[in-house]
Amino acid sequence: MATVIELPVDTYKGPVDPDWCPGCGDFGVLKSVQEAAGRLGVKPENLLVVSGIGCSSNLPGFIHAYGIHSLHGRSVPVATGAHLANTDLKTVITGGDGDGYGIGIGHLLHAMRRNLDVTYVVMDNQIYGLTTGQASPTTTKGHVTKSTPQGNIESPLNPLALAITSGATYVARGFSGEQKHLVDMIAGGMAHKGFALIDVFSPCVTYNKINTYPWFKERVYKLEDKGWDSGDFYKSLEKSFEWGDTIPVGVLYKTDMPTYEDGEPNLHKGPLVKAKLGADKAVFKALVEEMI
């Protein structure tokens, strides 16, 4: 087993400072991703961070690593392509509940069922922050927002239950108000071989006045403090529905299963970016000209 040399968090300090609203939960998520990468000794040149569109999706611009700020809801397919081209990179997807659980939900489902070896950190503030406060897929019933002035009539999506039943092999929840614990969740997901979803309560201090830091602090408890067994599929699924006066954070479900990469013969000899083309210059030129 290779020796891990931890790196200081400043290793991942980006050239641009975050411009989120003061108090935004995304600051804690950014710091946690940086600390998790440092704990695992992942060098910036071996780290890829991919996002979609939204307040939280600005994160790749605030971290020293390879980064792609892609299209709305398209972070997962972009990350999939980049990861499969170079499996040597540690690929982390970051975004919000609107981007990931709304327009991007179809991509997310298929990435989870394939058990791709990537980590997806969703900053779940239960509101659309960038577009100034509309209801999102995780907004609770009755919540008055800019788009639901008489109260939200839709049931919120349950991302943890969805992940467990769709094939994700590491399913966890964190809270940016418990930053050290969140580092554990993200580092665990990055170290896990398979698809890791970390849903993070990341309060929007500007547009969500219900799901605030005090609201979560009164309710969240750590699963590991209760001796939780994350290997039981059915109990984990049942636990994912716990919501109200008590809300669990921690690793809900974890299992080891073959990844998509394990089953793809073209990846058995190493990353595609390091493979020989297999066609001479004349054939390659003809192919390119045919496509242009």
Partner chain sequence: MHEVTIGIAGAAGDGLDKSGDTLARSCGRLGLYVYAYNSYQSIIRGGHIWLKVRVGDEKVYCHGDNLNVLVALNQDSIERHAPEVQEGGAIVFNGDRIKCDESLVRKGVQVLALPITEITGELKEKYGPIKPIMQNTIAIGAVAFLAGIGLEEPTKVLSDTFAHKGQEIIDLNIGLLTVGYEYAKKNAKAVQSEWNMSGKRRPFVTGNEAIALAAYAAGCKFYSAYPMTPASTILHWMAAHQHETGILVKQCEDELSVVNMAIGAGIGGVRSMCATAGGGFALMTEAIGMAGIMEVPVVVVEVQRGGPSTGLPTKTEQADLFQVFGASQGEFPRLIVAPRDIADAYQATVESFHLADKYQLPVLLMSDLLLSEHPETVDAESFSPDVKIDRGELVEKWNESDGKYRRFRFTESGISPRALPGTANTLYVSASDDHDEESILISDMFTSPPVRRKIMEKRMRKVENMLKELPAPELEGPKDAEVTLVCWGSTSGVVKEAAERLTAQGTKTNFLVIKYIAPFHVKEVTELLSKAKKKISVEVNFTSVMAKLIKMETGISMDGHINRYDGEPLEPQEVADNVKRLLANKPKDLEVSEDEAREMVYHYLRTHGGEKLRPVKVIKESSNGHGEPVWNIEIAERVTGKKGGSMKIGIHTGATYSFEKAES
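What does the same protein look like in the form predicted together with its partner chain, given that the last one was the form predicted on its own?
What comes next is one chain alone, with no partners or other molecules.
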């Protein structure tokens, strides 16, 4: 195995500073992504950060790497296409709960069942922030928002349970208020071969007055501290439903399974982007002959 030359976090300092609200959880996530990339020694030109639309989806603009700031809910397919075109790039998808679990949930499920070798960091603030505070797919029941003035009547989606059952092979949760731990989560996901989903509690200080830093600080505990075995599918699934006075963060589930890339013969000879252009004359001739 090649020696990893760690890179300083400054390597990834973006051209402009984030315009997130002061205190936003996303600052911690940005920093953690930068530190994780540095820890793994991923050169900026080999790092591709893909997002959708939302406050957190502005992240690619704030990091020194290649970026795609795509459409609302479409980060996963755009990232899939870019990743399959050039598998030499380390692809990290970033975005919010509305982007990933709302409008983009269909794509997420399928990317997970494909076990594509990418890392998805969801900045989950349980609210739509960019659009000034409506209910999101992870907003808890009863939560009063601009779109649910009588309190949210829908149950929140459980992203971790969904990821485990859909085929993701690295399922973790982090908290923006526990940055060191969060770097471990993200770096672990990026180093993992297969689909990594990291759901991050990234509080919205402006529009979510319930799920705040103190709210999380009182409740979260680290699975690692409890000697958690992340290799048991059913136990992990059961654990993913723990939500209340105690909420676990850490690597909930991790397994090694063949990736989509392993199963795709056209990727075995190297990245598509490096393949020879144009048709092979003999192959082409045979294809035409087949039609006669």
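Think of the rigid core as the biggest set of C-alphas that the two forms share within 1.5 Å after superposition. Since the structure is predicted, the reported quantities are computational estimates derived from the model, not experimental observations. Positions refer to the first chain, counted from 1.
- Core-aligned CA deviation for residue 268 between the two forms: less than 2 Å.
- Relative to the superposed core, residue 17 undergoes a Cα shift smaller than 2 Å between the two forms.
- Taking the core as the reference frame, the CA atom of residue 280 shifts 7.1 angstrom between the two forms.
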